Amino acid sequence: MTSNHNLTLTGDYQAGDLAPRMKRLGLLLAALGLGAGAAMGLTGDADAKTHFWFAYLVAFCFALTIGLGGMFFILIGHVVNTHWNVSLRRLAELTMGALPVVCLFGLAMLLPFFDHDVEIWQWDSINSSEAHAGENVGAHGGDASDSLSDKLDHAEHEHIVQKKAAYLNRNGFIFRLLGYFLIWAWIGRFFLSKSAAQDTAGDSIDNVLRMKKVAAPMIFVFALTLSFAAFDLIMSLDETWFSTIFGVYIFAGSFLAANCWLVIMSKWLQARGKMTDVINTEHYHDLGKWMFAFTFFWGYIAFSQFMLIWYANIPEETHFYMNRTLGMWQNYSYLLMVGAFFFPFLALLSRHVKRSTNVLCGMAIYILAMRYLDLYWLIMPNYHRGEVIDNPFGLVEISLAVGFIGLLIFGIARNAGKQSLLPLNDPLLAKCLGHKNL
């Protein structure tokens, strides 16, 4: 039994034996998923290896965006002094705390730079001396100009990429990627450690004030690192394409994914007797409102990006959408529009859906699948550079996605056994538990 001011808590807020069990499950999923994906992809020819690394990037970005969405959930909560999400905060902190594990395996994305059979970011080969000598041929059968429309010839394509060489170069890419990962790891460790220390600090609010002071500047750091990481990891796959709102697009999907993940975590824990008296229908309702809001916001940003590019009709921009209207990618585009926007938008309009925890959890699982589809749609058309090919989705993609979800679970469970699942002495906890939606 724990006291928080005049609040008496009698529930189970410790992970207990769930933590080691979930660590083992996460490791098993990671080993099986990543191992099977590597066995299928890395033992084949150059095309199979290239397919593997593109699928690996999709799975990595999927797990990464969930963790980064959890980071924003923490930062914005401290900045605006919100109270309704205090009972959910530790779950978001644990999700954010899994980022070092995910990012460690994300470093594997640097290996294609040193494998002559694989070419993921073609700006690297274009900026090399061999590319300047006219030897820039992709490992999977097409040269760098395949990704553009016929309006942009090969010479103009190389000229555009060379203009970006001061930013798009191998050393800069590696340095920035390491920088992003270290910054995110520090933010996650800082807020998780300070929040956990608060559990045993009685009525002291020193840690609360410290977290609030740090959260405000970290909002800007988060925005910059997420945006530039999105530019580097995803947008630069198509080295001549650019969008000024691409970082916002990825942010919208990240925060949406994190809210879905929190719904699933909460339901899973409560089904095992944890947190049953501190996460109630009101908290699920608010998570549902965030899911609805960011479904709409993501759709708004996606349409804005498309509309501005379509209206300007600049070849360096329009080929991004042209490649996604060819062959099977057109079907993916329609599926994304209907499945990731219209259906969840209409479903989450209902108050009853947001207050029915089982239905909301089902919607959360569905939307997470759509988040994966969105990243797949962004990344995979760059495999074979927009050529009309058979659907590449298969066991490699499924295995790697399972592997990275396993890493995320392992990273969460690794920290979950070290502190309470609830910020016990937060001064806003009593107000959180008394929260009511109008």
Second form
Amino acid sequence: MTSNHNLTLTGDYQAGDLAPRMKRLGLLLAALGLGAGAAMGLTGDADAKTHFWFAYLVAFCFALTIGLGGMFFILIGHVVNTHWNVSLRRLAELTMGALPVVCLFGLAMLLPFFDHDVEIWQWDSINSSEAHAGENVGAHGGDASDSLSDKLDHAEHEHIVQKKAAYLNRNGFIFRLLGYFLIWAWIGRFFLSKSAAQDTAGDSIDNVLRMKKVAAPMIFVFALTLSFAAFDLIMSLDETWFSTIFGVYIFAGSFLAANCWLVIMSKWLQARGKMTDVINTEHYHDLGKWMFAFTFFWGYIAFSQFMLIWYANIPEETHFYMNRTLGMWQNYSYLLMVGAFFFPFLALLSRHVKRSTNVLCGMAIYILAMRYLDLYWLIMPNYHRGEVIDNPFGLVEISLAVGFIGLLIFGIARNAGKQSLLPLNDPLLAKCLGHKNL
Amino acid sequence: MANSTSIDHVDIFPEALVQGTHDFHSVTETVCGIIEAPKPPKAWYIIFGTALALLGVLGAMIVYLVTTGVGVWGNNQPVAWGWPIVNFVFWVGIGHAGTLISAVLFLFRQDWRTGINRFSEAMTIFAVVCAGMFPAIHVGRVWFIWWVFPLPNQMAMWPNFRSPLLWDVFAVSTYFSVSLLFWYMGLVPDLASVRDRAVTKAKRFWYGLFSLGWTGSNRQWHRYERAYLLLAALATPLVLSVHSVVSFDFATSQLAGWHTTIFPPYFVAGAIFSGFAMVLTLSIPARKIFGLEELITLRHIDNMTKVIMATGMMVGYAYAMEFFMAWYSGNMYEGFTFINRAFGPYAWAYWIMVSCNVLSPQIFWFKKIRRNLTVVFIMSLFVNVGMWFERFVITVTSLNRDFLPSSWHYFTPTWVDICTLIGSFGLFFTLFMLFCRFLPQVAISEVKNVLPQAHPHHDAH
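We have the form predicted on its own; now please give the form predicted in complex with the partner chain.
Shown next: the complete complex, the earlier chain at its head.
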């Protein structure tokens, strides 16, 4: 009893030979990007290696947040029974279906734990310096030239880190990371397979109902896994810093990134003659509205965090922003404020921008670059934390970002050929295609 | 076709927003009939009478307070912010659903808002009136309350712009003005309907005056709809800003339990949560008393309970994050505050809050319960209670055991505190009952828009 009986679909909705081609391209980009990054970063001294792993973490989080944003796109769509995004749904399903590939390479982030030259998560070395009491191997190990107050600061610092060793420890970290990845892989698998099954289910809507039932509790799981993954991967880089809003901050950026990704993906497919009649200006307009709304929401969350920490002026928290106003990091902070908030906010206010699909696609690429900048701003100041350094951004970062985008493309293309690119038999498809923005 | 039970089918193809056999005329009749009836239903007299009596209590309390001093309340060191701020935040929170329903749900194309938007916008305004009263009477010398505004004056005295309390004055008054404007603008076409049907001269005059010469011409409707969209877009950031600023009252401090970065979105979620609960508390009896069951349907109730469940879990997420970070921060004061909240002298309040706001709304996972009016009504009261206690827990438990154990003190309200809170419900319900009697409770023109007759291809999905 679907409402699509009068619907005739005449376009091209199969990935066809695009899928193997994109698979090859994705692999090539991944191999070149990650390979070049590793060749530049891992062959150098300890400092170069540390820099490499921080850049690797940024690139990984960039691809990860796009996939997770895609997951939210699917989950919330089912829960609120939306119809406008049905024709985009398979693309989002494919995006989140790429998470296992991305996460598999993300597991490489565990390697620095086993390399004595490299410290990414300093709580790890502080914990092990506790285990080998007396050896000054920690990042803040004493130095003969340190003043008494510096020594006290270091002792205090280590004391705080040791207090949270029950959470911030190597085994717990690995275990949690594996847990998040498996949960996300399962959610991605479930929705892609149920949705694909619906394509050939005829008049039955049982698959859709099942997805709706599962989606609601999965939002809950999604919120917790995303938040704790954000704490583990990013927030704990600064082992004494904490912010209760941090999970929401990462969520805001993720959903924004996913909407941009979907705009680019749709434009790219349409340029190759796919999906031309099922994704129209109205759908782009709505994606543009989400881009606008989440640019705003991200700005709101970023402001809330900054304002409260700045105003209360408690040293335990303010060092996060102090580190990001130090030396050239200050330029990044201003660039983030203007580039990731003010400019896209003003640009996307315009209805014309949201409805001219080429311009919107340009904005999507731009905002994705800003998403990278945001993660870079969160992660990279922990490399030589609290020191004035030269801008570390360079070829290593670019190669690794290209590598992870390659992985994302490979992950998507891997599943793209297995079913249609359009949920052909979704009960709300007809309503989606007739959708108009007034 | 596979036999999906009809109750599941509703999840994908929801039932009509207007039940029964309504046409354009009968919608007008139903809504205007309430105003035009020579006498309101008996229940109206009972509720209005009770509310008026409670309003009298409020008046007496305020007179007693002003003539005696704020010492009549339980506020004292270390709990200098007692019930007045709790009540203020409680009422502002309730005042949130209105703008969310009228603006955000409008932008999200949620048609079902049409049945309940008028109602909740009215409720918003009355709740903000109740809220604004508390800080005003808390200042001690209430006749100087105008000092909160940055008026040029010969005393060369300016309010402290660095204080979040002043930002509150701006945030709440902006919210109040925009909500009022939005509500009134939506009322204009409906007031004109009432005017056109009025049989007495007085009614023709008053409804005529406030309907601003509305004739329903094409040009007027065109401008009306543009203005409505613009106002919705302008009001949407207000949904975030008001309660974010209210949360700043607490979160900009350095006090453990108050200073935490999640406060702004957490307060907003909590406000929407409590606001929807109040809409349910009001609409479930009102639709019955005034015969609006076909316009405010079970689908509306169902959707509202889902919003309640979702925002309830956001609030639960915030409780969990606060607790986790209190431990994770390694800060002994944070840790103590939260252990004290959950297991200290006010543990009872904390667990009332958790049970009402996080645990009990979980029953809304079941559709049968979402459509059981008795259960939903009781649950809405639970949420109201839970959200009042949330503010109580935040305010009082963070203060009552401060950094100096010798000044620890178990806060108890005085009878004046209690009567003032009860009296504020009197004010709220008095205004609300007047609204029910004299203004169209449902947005007539908007409901007509969601009738199938309004769409030429209404038989196709």
